[in-house]
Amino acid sequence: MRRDSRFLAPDYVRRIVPYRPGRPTDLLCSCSNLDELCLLASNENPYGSSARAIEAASTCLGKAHLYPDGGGYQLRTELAAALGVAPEAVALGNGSAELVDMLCKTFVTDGQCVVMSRYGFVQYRLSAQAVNAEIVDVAPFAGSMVDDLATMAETANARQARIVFIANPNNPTGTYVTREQLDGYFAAIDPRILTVIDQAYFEYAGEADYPDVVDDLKAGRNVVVLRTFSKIHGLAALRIGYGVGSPDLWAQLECVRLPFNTSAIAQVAGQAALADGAHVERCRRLNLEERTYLGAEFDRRGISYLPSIANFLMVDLHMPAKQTFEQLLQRGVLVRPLDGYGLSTCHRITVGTRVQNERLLMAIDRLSPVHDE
């Protein structure tokens, strides 16, 4: 049957390669004849949610027939107090990815430029493509894979970019830019260009030179900071993230925000998670221990990986990622191949519990040599 062209999306939409989430774990288990998968593909917190957050979410289910607070007043107020900003400087999203989408819809029009890292979070590209932006990706420094902020600023200035997206720590590399590097970037970038710094893994970063970008916002820099409850807080299934920025900027995003974009269950769970500092500290400590353990074991095996300050490692097994992914899956270990980034032999692997990490290492040890097809 001939397709009716009246119902075709614009070319720039049809060119988008949709985000591909991992296959359902139940289906993978049944296909692989496994009882349980070791889930190391999505940077989830293997230690789960705060018990306080689970209790708050469970209690809220009794009011599931009522609409949530559309503005998320209570959660925004508590986040603002924790961050030392006004509540009007905080916005909530259905995950921080929704805020990326809203920023592009609000501030980028047809053909305007958006700058990002070549190996940055894929949502930046998808949201920019959806508004037909000109996308310019900048290669990181060779070897270290740290974002080249000087070139990003130079490129953004030359192209009169509307937005620059920077993930810090970066996903999928786990690398980060320092306070000194970020200060140099802000000294170089045209202040009319909006810089969006995604700190989804902020709570895992303990390095002394790692910058808290809320400080840059307080200093008057044209920046938005994105964070999430999906990672260290373990609320990935509830989809709740937040941004910190100028109240004037958020007022403009209200024009494109969907009503009730965050659920009441997610909001109350976020409040409880925010108050449970002991859970966050425990997860941070265990992640550091296990990341160090995995690094030492990879070193012992001669496996290449990038140093990371997040809860995952980018690992190069020096074999085609599609085939090594399938081999690991057959042994009950699910990782994220990075061939879609052009990193054809690399995987992003979540730092799991000791039991999960030992299972991963056993599966890697049993890999059979494979070659490009």
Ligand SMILES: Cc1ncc(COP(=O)(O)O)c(C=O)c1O
Second form
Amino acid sequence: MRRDSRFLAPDYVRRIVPYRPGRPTDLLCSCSNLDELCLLASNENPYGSSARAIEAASTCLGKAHLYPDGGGYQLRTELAAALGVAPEAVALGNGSAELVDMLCKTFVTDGQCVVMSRYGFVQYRLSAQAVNAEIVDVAPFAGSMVDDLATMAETANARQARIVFIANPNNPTGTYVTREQLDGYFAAIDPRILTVIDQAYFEYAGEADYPDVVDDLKAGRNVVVLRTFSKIHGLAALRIGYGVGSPDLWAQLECVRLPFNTSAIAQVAGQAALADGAHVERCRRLNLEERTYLGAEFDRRGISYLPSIANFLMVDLHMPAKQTFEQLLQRGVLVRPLDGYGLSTCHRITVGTRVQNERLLMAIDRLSPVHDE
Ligand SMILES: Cc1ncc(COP(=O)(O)O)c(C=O)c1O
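To complete the pair, please output the form predicted in complex with the named molecule; the form predicted on its own was given just before.
The next block holds the full complex; its first chain is the one shown before.
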């Protein structure tokens, strides 16, 4: 019997538009000196990893022939102690993105509804599409671009959604929902619906009304909190993130988790990073200084951007993003155009070091006018 010339995935898989990383491979190949590029496209930490994490990871390489502890016992225990929860309330992922994926795989099936923000982190959509979910995205408040939690709760209740994904702060807008808004949401949402609150940028947020969602979990709300070592801890390459949620929920997730989903190197680096509060504090302070600096410089130039509590800013250059992206790249600055979201003149720009930010501003100042094609 002859094999079909094309072995096809189901329609719902073929409809997925694969994730486009902020640093295309061809760019990596053509640019021999990456250090010369200002990497402002992926919200990485421009100050790097904690030296203690690098040392722990390097030492661990000597045991590269051994499988890791698949359950990540030590890191989970240390995270649990830091958060004031039981170790069984913590799950590890190959980046927090993998936890998004596993949550969809475990709890959502054909045609069930998943609710998210229209301009939310793209992984929610990809993972929901991969399990053939019905995706309902809710527009944020016009102007402020803050997530409209009341409408999200109403929509989720009406559709009997399985999961609501909320990023706080949100990527790509940098906006956040407050403790008061979140309390209103939990008062309205059907408690049978799981709410996943992604706090990938938690450590950057210093605002008094910014909610720590682990408190909601402790209060018995049906919520999972996602956090990561990829951002302020500067370990994006090692792929390690974690979720905090009910042990019963994680026990079910075990059914779909690959046995060794996080590496030994990532686990020990995570432990060391967690213990290095000084590195986190320094990165938080520098990010705040540089975000304020960039904001002031944008104001001076009349460039519009959204107020952000994270390590990136959503900036509207009022010219087609595809072309401004190319022009900035020619000057060695890599940013993330948001035309894929329908935000055709906007970019998401990571807050860099002062040197990087000055290069960005210089490149913006030299943009030549472009028009819609
Ligand atoms: C809101 C949000 N969640 C999750 C992630 C993914 O993080 P990780 O590297 O842990 O998979 C990102 C990365 O950009 C993000 O912006």
